[in-house]
Structure formats: C-alpha cells, structure tokens
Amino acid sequence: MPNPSTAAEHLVIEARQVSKHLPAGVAELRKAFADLSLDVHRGHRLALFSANAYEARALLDCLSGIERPDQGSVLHHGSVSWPVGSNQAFHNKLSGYMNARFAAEIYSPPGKVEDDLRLIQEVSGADDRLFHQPLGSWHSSMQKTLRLAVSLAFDFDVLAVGKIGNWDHRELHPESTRIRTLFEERIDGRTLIMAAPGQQKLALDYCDMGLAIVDGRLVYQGDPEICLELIKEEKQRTKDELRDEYNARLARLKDNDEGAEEYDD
C-alpha cells in the first residue's frame, strides 16, 4: 500500500465536489458537470471523454485554471498550463515575434527567452520574414500552428490540451514530426490532462487513464478504450431517443390530420 504521505506529495490537482453551468441561451444555463471530485498525481496521463464536447472541455477549463467551477475548489500543486489549442490572447496586428514574445516574457526561465523564441520560430515553420509579419497576414493553417508551437514551448507541470487543430500526430511531414516531438518532451515524466471529444485518436495513444461523463455526472473512470464505448452508447442512445421523440411526434400530426378529414367530411 503506498504511504499516504507520498502520494499527497505526488498530487498536482486536486479538485474537491465542483460543478459548472454554461450559457446556453438568453437567462438560460445548461450544466456542463455537477458534483465532481478528482486527484491528479504526478505521472497520470489522462484523457476527459463526454458525450457532448462542452463538458469535457468546460471541466478541463477548471482544472487549469481558466475557469472557475461555480462550485466546489480546485488546488494546483505545482504549474499548469493554459489548454493547448484553445484560443489565447494573440493580436493579429502584432507580428507573430512578437505574440510570441509576450508568452515567452511571462513563461520562459530567465536567461531562456531567444532560445524558446528561436524554438518557437523553427516549430511553427516561418522563416525570418514572415515571422515578423502582423500575424493577420499569416495563412489560418499557419497561424495555427504558430499558436501550438506558443502553447508547447514552456515547461509546465501539468500540460492541459483542449482541442488541437492543424495537427494530425501520426503524419510523417517534417512539420507534425517536429511538433509531436516538442509535445512528447513536454509530457514526458510530467502529467498530461486532455478534452477527448473531437481527438479520440490522439487521447487513445497517448493517455493511459480515462474519465466518462455522461450528462454532466462522473459515471466510470479507468481504460481510456472503456470510455470511449461508453460515450459512443450514450450518443447511440440519445441518437434513438430523438429518432422515437421525432417518429411519435410525426404519428401524433397524421392522427390529427386524420381526424381534422373526418370531420369535414
């Protein structure tokens, strides 16, 4: 049995009975999770799956910060980083040297900043030129990954991914190679908590653990295989209930146009 004091040392998340509502319209709210406790320990690399993609995402939000639950606690013990692939604060009439910049003068060691910046510029791609163009005149494709070069750059204990575009990590292109290799360094003997929906591939290869939610409720935790049949019977499920809302609502329509003819007649 492992001493509990080490495995409190190990704890680089904690989050204690949170739960979260999002908009979901005007004055309405729709619940993303509801009572939800987990330990994140150093190592774990762990995958958040949900039928419908706002949950996991909006529980990822939490846990690295971004967000905060409307109720419960999440404690870091250790950096965390903003959700790879979300949408950070760039300027698009700044070049994209200097939105690269601004996150290297926050996140880079002292002494560290041209070299994470000539990382940045060679992951992303650009050469000298058009690395120093306002990033509104960049292709979108390449802005992208400009954005996941900014996002894998700096050391954190914990890298949190939301939704990554522009990347298929199991190309061999010179571009997602040198991307999947900067990623691999930085989860390596780190944890690793990401979104699933939308990534199912990329959650299965690189994430040993995995979460389910099932309408806003932790319902199994473990195989990352199991959690994705889980979700994929819940969608099925919520898939046939419409099917059977939409057929008996159309039988309900052609008893009443049935009945409207009968009495005319």
Second form
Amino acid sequence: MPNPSTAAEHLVIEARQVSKHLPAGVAELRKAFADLSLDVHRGHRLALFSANAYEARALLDCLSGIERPDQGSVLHHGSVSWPVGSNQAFHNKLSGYMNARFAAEIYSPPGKVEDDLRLIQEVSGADDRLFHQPLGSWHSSMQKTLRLAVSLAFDFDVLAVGKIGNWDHRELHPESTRIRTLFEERIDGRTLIMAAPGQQKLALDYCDMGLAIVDGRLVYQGDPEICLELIKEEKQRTKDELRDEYNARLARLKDNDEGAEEYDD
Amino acid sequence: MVPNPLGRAISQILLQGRIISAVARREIQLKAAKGLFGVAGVFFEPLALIGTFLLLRVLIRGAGEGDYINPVLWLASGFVPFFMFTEVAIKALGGVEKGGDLYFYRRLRPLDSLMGNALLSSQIFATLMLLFILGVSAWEWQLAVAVPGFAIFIYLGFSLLGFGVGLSTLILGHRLPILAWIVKTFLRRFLLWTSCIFFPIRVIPDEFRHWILWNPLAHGVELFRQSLNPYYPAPDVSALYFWSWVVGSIGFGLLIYGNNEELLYLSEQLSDADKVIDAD
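Structure of the form predicted in complex with the partner chain (previous: the form predicted on its own):
The complete assembly is shown below, putting the previous chain first.
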C-alpha cells in the first residue's frame, strides 16, 4: 500500500472541483468540464480523451495554468510547461530569434540562454537568415515547428502537450527524429499530460493512463485504450442520434410536401 | 539537500532582474518593428514642447529662466523628468491588459511586465536628458551638470514615483475604468501646469507657494535643477518630502498589488448562468 505522505510529496498537480465554460458565439457559453477533481503524481503519463476536442484542451489549459478555471482550484507543486505546440506570447513582428530569446531569458537556467537558443534553432530547422526574419514572414509550418522547438527547449517537471500540428512522431525523417529525441529527453523521469484529440497515436504510444471526458464529466480513468474506445463509442452514439434526428426532420418535411401537393391537386 | 535560503533569494532576484530586462528589450524591439517613428515618436512630444516654449522665450525676451541655467536645459530639466513620470505611471496603469499575451509564460508576473515597461521608459527619457546635457555642455564648452550623482538620484526618484503612482492606482483602475481615466487626465493635464515646468518656484509669492509645493513633482523638478547648478534658488523645496512620496507610493502600491494580483489575471467573463449551454 502506498505511503500517504510519500504520495502527497510526489503530487505535482492538484485539481479540486474545477469547472470551465468556454465562449460559444455571442454572449453564450458552453460547458467544457464540470466539478472535476484530479491528482497528478510525479512520473504519471496521462492522456486526456474527450469526444469534443475542446473539452480535453480546455482541461489541459487549466491544468497547465494558462487558463483559470471558472470554479475550483488548480495547484502546482513544481514547474509546469505551457501546452507544447502552442505559444500565444509569440509576436509576428518580431523575428524567430527575438521570440525565442524572450522565452529563453525567462526559462533558461543562468548562463544557458545561448545554448538553448542554439538548440531551438537546430530543432526548428531555421537557417541563420530565416531565424532573424520577422515571424510573420515565416511559412506556417516553420512557425509551428519553432513553437514546438521553444516548448521543448526548457526543463519542466510536468510537460503539458496540446495539439502538435506538424510532427509525426513515427516518421523516420531526420527532423522528426530530432524532435522525438528531444521530446523523449524532456519527459524522461518526469510527468506528461497530453490532450489526445487529434493525436491518439501519440497519446497511446507515450501515455500509460487515460482520462475519458464525456459531456464535461469524467467517466473513466485508467487504460488509455479503453478511454479511446469509450470516446469512439460516444462519438458514434452522437452521430447516430444526429442521423436519426435529421432523418426524422426529413420525413416530416417530405410529409408536409406531399400534403401540400395533394392540397394543390 | 536543504536549499540555502539566502542563495535561493539571490537567484530569485537575479532571475527577476533578467525577466524585467527581457520585457524592456521586447518592448523596444516592438517599437523598433513599427518603423523609425516607433522609437522616434517617444522623443517627439517632449522635443516639440521644448521647441515651442523656447521659441516663445525667444519671441518674448526676458520670459522664463536663464540666469542660473541655460534656458534649453532649464526647460528640458522640467519636461523630460515630467514626461518620463507620466509615461511610467500611465503605462503601469494600463500595462497589464497590453501585456496580456506575455502572461502565457507563467513565470512572468504582471509586476515584472510593469517594471520592464518602467525600466524602458526611464532608459529612453534618460537618453533624451543626456542628449540635452551633452548638447548644452558642448554649446557652452563646460559641463552642464554640477552634481551628477544628485541628478541621477533625483531622476531615479521620478521614475520610482511614476511607478509607485501607477501601481497604486492600477488595481482601483482595473475595477473602475473611469478612475483610471481620471488619473490619466490628472497626470497629463493638471500636473503639467503645477510642477514648476514653466516657472521657477521662487517667482511664486510666499503666501501662494504652498499651493504648488503640495505637488512632489514640483520639488523633484526644482531639485533636479539644483543638481545642474547648486546656486539655483529653490525656496521651501525639500528632498525629504519628495522621497517620502516616492517611498510611500511604492510601498502603498506594492501593498495593494500584493493583495490583489489575482484580480489582474481574471479576464472578462460572460458569467450569466442562464446563458450557459449545458449538455445536461
């Protein structure tokens, strides 16, 4: 049986009865998740599955601290990264170098800023000329790679992984391999939390625990494969419901049309 | 291993210094990215005002100051610290929303961003002041500052006072935008005419002087001029009064900031419960 004090010591994220709503159109909100409590311990590799991508991503944003929950609290006991693959602090008018340097000034250990910048440039695949060009002039795929490189350049106790757009971890291309090596180095002996929607293969390959969220509620916690199945079933159920609804509506319209034709005759 | 508290504190201070200077550098890079006028625009307003008032002085001979300090430097020593003060204070007032994207990096706190902006404004206006001092020194072929240490000390006081005033009104302004607008107008308009920028304090009759000298900026401006020439007469002006305001505003600002920092992170929320689309 685990020692409670040791377990508490190894806690890296505590979420207590957190709820979050997201904007949906003008002056309307939709529920992302509600009344959710969660303990994440050091070394956990946790994938967040949900039928609607925004549910898992909103939960990841709250757990990583870039968003605040509407209710409840999230406590960090260690450093937590922002969702890897995104970066709202990047400014398109500044060069890739300037954006990367700003992040490095904040997160690099003393004396390591230049080393981290070299690593970022190498992983992003940008040459010297491009690296000093305004980010707005970069190709979008290169911008995404730079965001990924900056996210992976620094050490965090917990690595939060959002949607990674342009990296296939199973590819054998040298660039993909370079990113994979760095990614594995960053999660080695640390905690990983990943939003699985849109990147199930990555989640299944790297996570040993899953969380399934349906209609904003935690319905299962355990094997990621089972989470994936649950979410697939939920998606199928939603599709069937929608199809039945549309069919019923079509049938009603058809009946109305036939009724109108008989009336004309 | 138990971390050494002193070592930890020092490393935290060094880290904060690095973050503040990174914010200041990013701000100047963003200004530079806007083109030439991005940086030059900062210098334009004080330069235009100094130019206008200098022209007025040339047209109306004998008006203004000139007996103790070169007239250009006399005007600059009022305008530059004052504009720096308002720039720092107003940026502190509105800088949290402006720097919202930066808080994506959770290690960066709103206070770091405000301090970074204050540092940059102080550096820019210090450069402008230095240009005036060097220009006048070259024109008169003698150093235009008699007590440089005192000048730097007072200049820093202006910067800290601006930061303290901005920080003190930040939280209240966040809650009541009208208050922020009133403070901005007060800083830009009212203080401009009561801070001894256009007149030396000695020309104000004794019985009316206290109507001006409640304003710490008037003390600061006259003290700054005294650092240029120690014989410059500045009756009833007190460095202690000026620095009491500096320390008081910074202390009060940090106190209310420390108790309300969380407020600054909260974005406007559509909290009407009846508008929630719920799957239940």
